[in-house]
Structures are given as structure tokens and as C-alpha cells.
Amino acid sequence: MNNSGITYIGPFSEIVTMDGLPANGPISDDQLNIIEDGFIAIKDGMILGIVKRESINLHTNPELHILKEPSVCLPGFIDAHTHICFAGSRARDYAMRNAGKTYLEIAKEGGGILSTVNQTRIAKKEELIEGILKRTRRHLESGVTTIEIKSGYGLNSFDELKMLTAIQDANDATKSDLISTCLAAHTVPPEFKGKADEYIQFLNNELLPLIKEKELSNRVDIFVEKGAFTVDQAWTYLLRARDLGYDITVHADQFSTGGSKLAVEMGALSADHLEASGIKEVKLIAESETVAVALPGASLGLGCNFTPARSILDHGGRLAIASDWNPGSAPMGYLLMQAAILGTFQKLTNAEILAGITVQAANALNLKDRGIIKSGFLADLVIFPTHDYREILYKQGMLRPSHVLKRGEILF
């Protein structure tokens, strides 16, 4: 019997820890700090430690979990943006945009987002927890132990709380720590087409307080970009949330420019997607607190650009890597291949890769517990079955991991 409590795993061949890494700008390989041959102790599911196999102290009478093959461990994944809360399928989308069709396009034809709000809004709550519950298996299966879910498939009270309410009995559902945002303004829905500014003042004043008093969410975002929500409109609505206490993030720079310097001014946590920042724009985030969210999944599933990562480190800004991960335009949602692809294309470093899949996209969601072997934090791991950490991004994403490790419960 473990009086203890203490949990011993291990030997790894490699324990990427992902600590002491610069905060902004580059990060070459070599200033990844990697322990060779060690324990990871474990206790009341956070982390205590990284230890050497003869410092084990055998006379506390500890739990060992030996390994019995060569491993590398690294922090849980953290997927940053995603929209796994839905209901449907837009594989109808799929075909026309590989066909020719462009977004507007598709929306006039009854596709794009407004297709998903009207299969979500029949869907019952019970349906909704059922495909977050599928889809975040799948995810924890690959590595990923946190995730951020948005809304934005309801655009009315009623069903922006019911995706609210689903995503929060999936997480009392679920071993892995779901993060639910507020993505009420993700674009304007039929009951008020051409009356976006009457639609903010409804959720100024109506949904975003009764979020807040339900305790359903305590992060905000919005769709800055043509056909759905201006710069000025998003300023007003953004400045509401701050003031209820909401973190707030941005979807940005898309298809067009503007929403990363709102980002930017509003002292938001992130601004994602920046597949069409400039130069300009790039300069602008990276002079700022704020963290880059690139979204390559997106960029896969629409056949555009990536976001500039590589600029954006080079210039001293923060990168996280997120799958976005939803119904339209980033069907996929592997977090790590997306991210590995993301770094060919952008000639990022392995460890900017997966600092921007672990400690930076836990700085884009405000989560100070995780992201890092240490002690003090959470005990969720990520096991590799290989002697080399290389080799996980080398494989991009084929090399699927041996045990996942939630708050140190082995779940895989």
C-alpha cells in the first residue's frame, strides 16, 4: 500500500519540461531543458518533482510506475481555440470550397456558419454534450488534457446558453479540463440581418451579464472581420465584457486586417487566426502582451495562408498553436499534426512548436498551473513511445502517445 501518496513514473529517456524558455521571441532547440533519465513524482495529482531513479526514497514507501520501454514525456497538449460544440455536418461546404466557391458564396447557398447555427439551435442539449464528449476522447487520446470550447453556434439567449451549459456538463462529464468562451458574436444572426450594432446592444446588455451571474463562462470573444463585426462595433462590445470582468480574446485578421490592433488596444489574452496580418500588423502584436494564436488548421481547411509565425516570433511576440478545430473551415482537429505542419511552412524550431502547444497556449487562456513539467503544477503528461523528443514532430502527429496522464490519473 502506498501510505505516501507519492507517485513515481518513469524511467524517461527524455523529460522535455518546457520550463525556463524565453517568454517572448525565438527559441532555439537547445534552450529546451531536458532531463535525461529520470522520475516524475507525482502527489494529490500535481506534480512534485523530477527525479533521478536512485534518489527515490523507497523507505516512504512510494507507488513506482515503471516503464517498460524507451519514453519521452512532455506537459499535456493545450488546443487554445476550438468550436467542438456543434451539431451537424458541413461536408456539403467541404466540396463546394474545393470546387471554386468562395465563402460568401457558400453562406449565400445556405452554407458557412449560419448552416451550423440552424443544425445547433435544433439539437438538444443532451445531442451537444454527447459530440463535445466524442470529440474531446479523441483529443485526449492524442495528448491534449485542456481545451478551450466556444459558443457561437446559438447567436440568441437561449441556445448560446444551452451550448454554455453543454460544455459545462461535458467538463463535469469528462477527465479533461474543458475552458468555455463566449463566442455570441461569431456573426449576426437571421433575427437581426442588418442590424449587427442592435444585436451587440442586445448582447451588452442582456446575454453577457446573464452569463456572468450563471457562472457559465468567464472569457468573451468576437469575429472582427467583413460580414460579421466591425471594428467599432467589436470596441463597444469587447469594452462591455472587460467591464464585467470577462477576459476577452479576439478572432483576428482572417481575411482582413484591423482585428489584431483592437487586440492589441484592448489589452486582450490573444488574437487568433492573423492569417492575413502584415508587416505592420505583425509588429503590432509583437510589441504587445498580447499572444499570437495561429490557427493552421484553418488554413488547411480554407487553402490559405498560414499565419505568419515565423515573423511574429522574429519580431519578439508570443506564439501559441491551437486546432481550431470546428464544423466549416477546420474539420480535423489534430492538434499535433496541424502543429507540426505549421512549423515546415513556417521553419519554426521543434521547441517553438511545442511551447506554442503547451506553456504558451496556457498563457493564451490565463492559465497559470500548466504547460510545464514542475513542481507545483499539474500533473498532465503526454508519453511518447520513442528515446528521442525529435521524433514526435518528425512522425507529424503519426507518432501517437503511449499514456496521457490527467491530473496524474493515467487515462490512456
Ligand code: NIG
The other form holds:
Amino acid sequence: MNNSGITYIGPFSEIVTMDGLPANGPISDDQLNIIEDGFIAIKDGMILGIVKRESINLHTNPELHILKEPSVCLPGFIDAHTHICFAGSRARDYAMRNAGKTYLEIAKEGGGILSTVNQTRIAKKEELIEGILKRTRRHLESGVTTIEIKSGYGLNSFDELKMLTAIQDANDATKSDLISTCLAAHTVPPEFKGKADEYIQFLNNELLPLIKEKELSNRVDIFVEKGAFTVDQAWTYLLRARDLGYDITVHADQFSTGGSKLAVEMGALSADHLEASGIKEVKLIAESETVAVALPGASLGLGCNFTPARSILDHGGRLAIASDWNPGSAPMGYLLMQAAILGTFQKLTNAEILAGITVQAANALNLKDRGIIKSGFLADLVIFPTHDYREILYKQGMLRPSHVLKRGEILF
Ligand code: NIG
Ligand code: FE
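Complement to the form predicted on its own: the form predicted together with N-(iminomethyl)-L-glutamic acid (NIG):
In what comes next, the whole complex appears, and the chain from above leads the way.
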């Protein structure tokens, strides 16, 4: 029996630590701080350090987990933007889009976000929990050990609280960490049709304080877009959210610009999407502390431009990459594959892509305890059966992890 409480796992051909990477701007692969032929020491769910085989202290009677094949270890992946709490399917929207209709046209005709709102309102909380857990498990098997999940398919007090409670209950039922975000300002619900200002008033006066009081989330998001909310509406809502102590993030510049400037001015943790951002928006965001979150899954789901990730980095920005997994614009939900594909179109280095789904994603969520393999960080780890980390993105998501650890526990 292991009486020191220490577990060593390895040997790893490469431990891709992501430690000490530049916080802003381009990152080259030789900055990845890779340690060769090491073991990772773990205690109480945390990383104790990286050691060579000969330095393992056998007198402390540790538990040794010896890997049989060449292996590479990375920090567990972090998906900083999803909408995986939902009911129903939007396969019909997808077919309509591919037959020529736009996302916004479909929304106007009763498809889009509001059709998921209808289906989610009808669903029981238990059904939502089941859906979250199914998707969380798929993410865990792919090495994603932390997931941000938004509400935003309820759009009234009862159903927004139902969604946020479902996320909280699912979090209690999985080893993964689920971080909830209130996206009650996703679109204007039918009850407030033509009265977006009044809906924002309702959110400001009733729902945001209620969610705070019930401690259901400490993050707030809004969709700034034609057909959703204007910059002015978002301004009052985010000011209120900030006053209440929420962290802020914005769905910005997906089809038209405006949201990114607002996000920067509000000191948002992240501005997500940015597919429509031009050079003016890129520079603004790159010069700020706000993390730009690229969502290649939405580009693939909608068949539209990728976020100008290369330009954001070249102008000194911070780039995270998330899946946006949702029933409408991004149904695939495969973070590693999407990040690899974004890399080929945007010419991102391995280091920039991997940072985007680890340390920069942690920054986007304001999580200081993960995303790096370093003493004192969570032992959330993903292990791939290869001797060369470059094989991971080269295989574009088809090289599957051999093991996934959450807080030091081997889950797969
Ligand atoms: O991030 N753009 C707004 N919200 C989601 C889509 C949600 C949906 O279509 O259900 C997005 O793409
Ligand atoms: Fe989204």
C-alpha cells in the first residue's frame, strides 16, 4: 500500500509543460518547455513535480504507474465556451443552411436559437443533466477535463435557473469541472418580442441578482448581434453584471462588428467568435488583456470564415480556442480536431494551438490552477500514445488519448 500518498506516472517521452509561455503574441514550438524522459509526481490531486526515473524516491513507498508504450503528456484540455446544456436537435436548420439559407434567416423563420429554447423549456431538468453528462463524458474521453457551459436556452427565470441548476447538478455527478455562465441575454424571448430593452431591464433587475443570490454562476455572457442585442443594450446589461461582481464574456463580432470593442471597454475576460473582426477590431482586442476565443466549430458548422487567429497573435493578442459545442452553429463538439483544423487554415504553430486549449483557455475562464504541468497545479492530464507531441495535431484529432487523469485519478 502506498503510504506516502505520492503517485508517479510515466515514463513520458515528452512532458509538454506549457510552463513559462509568453502570455501575449506569437508562440514558437521551441518555447513549449518540453521535458523528456520524465515522470510526473502527484499528491492529493495536485502535481508535485516532474522527476527523472532515477530520482524517484522508492523509500517513501510511492505508487508507480508505469506506462507500457511511448507516451506524451499534456495538461488536460479546457473547453472555454460551450452550450452543451440543451434538449433536442437542429438537424433541420443544418440541412436548410446547406440548402442555401443563412443562420440569421433561419432564426427569423422560427428555427435557430428559439427552436432550441422551445425544446429546452419543455425538457425536465433530469433530461438536461443526462445530456450534459453524455457530452461531458465524450469530452473527457478526448482529454477535455474542464468545460465552460452556458445557459441561454431558457430565457425566463424558471428555465434559466433550471439550466444553471442542471449544470450544477451535472458538475456534482462528474469528475470533470463544469463552469457555468449565465447567457440569459442570448436572444430576445418570444414573450418580449420587439421589447428587447424591457427584457434587458428584467435581466438587470431580477434575473442577474437572483442568480447571484443563489450562487448559480459567477459569469455573464451576451450575444451582441443583429437579431439579438445591440451594443447599447449590452452596455447596460454588462455594467449591471459587473456591478454585481460577475466576470464578463461576450459573443462578439460573429456576423457583424461592435461586440469586440464593447468587450474590451468592459474589461471582459474574453471576446468569443470574432469571425467578422477586421483589422481595427483585431488591433483593439490584441492590445487589451481580453482573451480572444476562436470557435472553429462554429465556422465548420456554419461554413463561414475562421476567426483571424494569426492576425490576433501577430498583433500581440492572447488566443484561446474553444468548441462552442451547441445544437445550432457547432454540433460537432470535438475540440482537438477543430483546433487542429483552425491551425491549418490560420497557420498556427503547435504551441499556439495547444496553448489555446490549455493555458490560454484557463486565462479566458480566470482559472489559475490549471492549464500548465507544474508543481502546485491540478493533476489534470491527458496522455497520448506517441513519442512525439507533434503527432497529436498532425493526426488532426484522430490520435486518441491513451489515458486521461482528473485531479490525479486515472479515468481512462
Ligand atoms: O455561439 N451565436 C450565438 N450562440 C451560439 C449558437 C447557439 C445556437 O445556435 O443555438 C454560438 O454560435
Ligand atoms: Fe457560443
